[in-house]
Every structure is written in structure tokens, then in C-alpha cells.
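As a starting point, one isolated chain is supplied in C-alpha cells, in the form predicted alone.
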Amino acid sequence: MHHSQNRPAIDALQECILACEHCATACLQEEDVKMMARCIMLDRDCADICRLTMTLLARGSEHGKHLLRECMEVCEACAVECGKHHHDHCQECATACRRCVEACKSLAA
């Protein structure tokens, strides 16, 4: 599959990974750091993920595909964990990995 056929998840994916980047970021600068664990450990593993899905959708690799049900459940997770904060960051990651589950959804259809 040609990459450009993958453009709308890889921007999804991308928006992702930056937002789970800045929550995990912004996460440890809270005064309670240690109840945001969950949230930053689900931010990683969603940037991590997310990163590695996008590079193989980028370069149009026939195992980009194999990644995105793990992706979704990943980015499921941390939309779900993030969604339990209060903070501006934590409620703009959930948003964005909503997003990113609706767009892998859609490539995996």
C-alpha cells in the first residue's frame, strides 16, 4: 500500500504521539506526580507505539497494518486513563488518541 493511501492516520498518528509526548511532559511538572503514573506510563507506550505504526505506514510497509489493532487498544488505553484528569493536557491527549483510534479504524477497515 502506497503511503499517500495511509496519510490521514499517519497525520492522526503524529498528532498522537505529540500530545502523549507534552501530557507525559506535563504530567511530571503536577504537584502529585505519583497519581499520574498510569497516565505517563499509557503516554509512553501510546508515543512509542504510535511512532512505530506511523513509520511503517510511511514508508508504505506491509506490516504497518499488523501494528494498528495494537495501536487502537494502546491509544484506547491512555484516552481512557488521560480522561480521568482534570488538566488541559491530559484532556487534549484523550482527545487526540480518540482520534487516532477512529483514523487507524478506518485504515483497518
Contents of the next structure:
There are 4 protein chains.
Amino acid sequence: MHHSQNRPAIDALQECILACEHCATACLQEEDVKMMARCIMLDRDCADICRLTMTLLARGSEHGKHLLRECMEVCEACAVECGKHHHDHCQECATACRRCVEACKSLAA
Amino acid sequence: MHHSQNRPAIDALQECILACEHCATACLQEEDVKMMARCIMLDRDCADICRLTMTLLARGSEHGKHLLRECMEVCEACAVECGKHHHDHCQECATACRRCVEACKSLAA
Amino acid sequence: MHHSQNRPAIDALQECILACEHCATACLQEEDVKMMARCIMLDRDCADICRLTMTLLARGSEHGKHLLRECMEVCEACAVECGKHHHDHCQECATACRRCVEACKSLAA
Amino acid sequence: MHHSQNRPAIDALQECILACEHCATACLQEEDVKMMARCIMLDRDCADICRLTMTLLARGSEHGKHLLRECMEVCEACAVECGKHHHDHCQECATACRRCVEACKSLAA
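Mind sharing the form predicted together with another copy of the chain? What's above is the form predicted alone.
Expanding to the full complex; the earlier chain stays at the top.
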């Protein structure tokens, strides 16, 4: 397929999106939701920005690579915030975000 | 434009999306976030379902009308939940959701 | 993760989205674009409807399952149209759409 | 509402999205689709990038403003391409894209 050179980034973006969507929902079900507010906000933004980046890379758009820097920035911010919380969904999300940063960095290079 | 007969629904969907996105963020900043958890969850779903419905109607897709029923259902659920809270952003969101239900109902008829 | 029972459908939806996005772009680069017009239109709709369905399933939303029927319908239509064309990207897209129908059917059951 | 200072940009983004979605569909129905291939490709990208930008601005995200530059770039490219074609849908789309560039520029300032 056309997007084969983009595939590692696409796969990392997909795992990041799934982790963020799940983390936001799981945060909303935690006992102390207030403490998770910034985590939920970043999960929302990170999932949406990764989703557009993935879409543009999948379609071989010239604009896909333009989004990589912003994508890495929001993934980094989300990883830092999720990393502060001990919940499994937060730790898994932090890991997925960090892997996504690495995959985007490789593609941008 | 091609989508002129869809325009009232498109406008109502747009106002509903804006109200839901704003309400979710504002709920996350409230003192008692835990009480707003279901509101935030429905705001997320409602915004996303309305966004796709609007997109399909704007492009004149045969699949746009297929989403109207599900769109009305999530708007109705979101209006009921938001209607329980006295915050301005919740009351405004409930109103936008109810107007969206009416506009979708007219288009579906 | 929370969405583990949804994972086979999520994976099939993802492959379907990638195939549709790629197919639309590749169709636009074919010699006879006019013949591919309906294929491009359905690729667009199918990718967007699958993307929302995947998002809702990933977040464990009660509305995810509501979209499965419409999702299967657009995947089926896209598979039929893509199946008419001999291009590799069309044949691959038809296959991905049919697998997605099966995965959605299993989840809906 | 929270996003009131963003409202002019949100409205311009919305008109741009509607014009791009409509233009892509209308281009696919033209006699000479091949000539419209790049227009359709840019309409797709422009609609999707504007949609995410609008979403982030509507939710008051700190990442909304980060997308403005890329949004202006794709709107500019789409306006240039659409401006080459005499079809009403292309001319209307070019106008909407240019207005969107201006609104994003004001917000970014």
C-alpha cells in the first residue's frame, strides 16, 4: 500500500488514540475525578490530534508530516500528565503516548 | 449550495457541537467534577456523533439521513443529563441539544 | 483494557479506514477518475463512519454499538463498489470492508 | 460562552468546512473529474484540518492556536487550486477558504 512507509507511525498513533479514549472514560469513573481533570482534557486533545495525523498519513497527504510536530507536543504533554497517576489506564496511556512520540520522530526525520 | 435543504439542521448541529465541547471543558473546571462525569461523557459522544452527521449532510451523502435517528437519541440523552445541572454551560448545552433534536426531526420527516 | 471485548472490531475498523483513505487517494490518481467517482464518494463516507464507530467503541461508549448497523451498511456498499474495479487498491479495500462487516456483525450479535 | 473570543474564527472555519465538503462532492459529479483531482484532494484535507482546529477552539484547548498556522496553509493552498476552476462550487470554496485564512490570522495575532 501507498502508506507503507508511514505504517509504523500509523500503528503507534492508533495505539495512542485507543489508550487516550480509554483513559478519559476510565478517569471519569475514578473516585477522585477532580484530580484527573487535566488528564481527561489532554486525553481528549491528544486522541483528536493523533486521529487527524493518522488520517492524513493514511491518505498520503502532503499535510500529514506538517502535523507531526504538534502531535509530538500533545503526546508529550499527555505522557507527562498521565505519568503522574498510578492508575493502570494512566500508566498504559503514558507508555502509548511516549511510543507515539518516538514513531513520529522517526517519520519526521 | 447543494446542501441548502440541509442548512437548518447543519446550523443546529453546529451550535450543539460548540455547546457540548464547551460544556465538557467547563464541567472539568467545576468544583464537583465527580457529579459532572456522566455529563462530560455524553458531551463527548454527542459532539462526535453530531460532527459526523453534520459532515455527511454537508457533503450531500446518502448516509447523512441514516445518522439522524442516532443523533437525535444522543442529543436527547445529553439534554436530559445537562438539564439536571444548574451551571450556565449545562443549561445552554441542554437548549442546544433540544434544538438539534427538533432540526433533525424536521429533516428526517 | 476496558475495550478488550471490542478489540477485534476495532482492529477491523482500523484496517478498513486505512484501506478507504488510501483507495480514495489512489483513485484520484487513476487515468480514468470519472469511473472511480462513486468509489471515492463511498471511501470518504466509509472511512468517516468507521472512524466514529471505532472512537465510540474505544471509549466504551454505550453509543458505539448503535452505530454498528449503519457501519455495516456503508462498508457493504463500499465493498460492492470497490469490488467492481480491478485496481489493487480497490480490491484491497473491498476485502477490508468485508472483514469489517464480519467483525461488526460478531460484535453486534 | 467560554469560546466567545474564538467565535469569528469558529464561524469562518465552519463555512470553510461546509464549502470544502460540498465542493469535493460537486467536483466528483463534474464532466471532467480528472481535472478536479487535486481540488478534491485539497478539499478533503482542508475540511479535516479545519474541523479539528474548530473543535479545539470550541473546547478552549491550549492546542487550538497551535493548529492555526497549518490551517491557514491548507486553506491558502485550497483557495489557490479552487480559484483556478470556474465552477460555482469552486469559486465559493475559494472565497470561504480565503475568509478562513483572514479569521485565523486575526486570532493568531
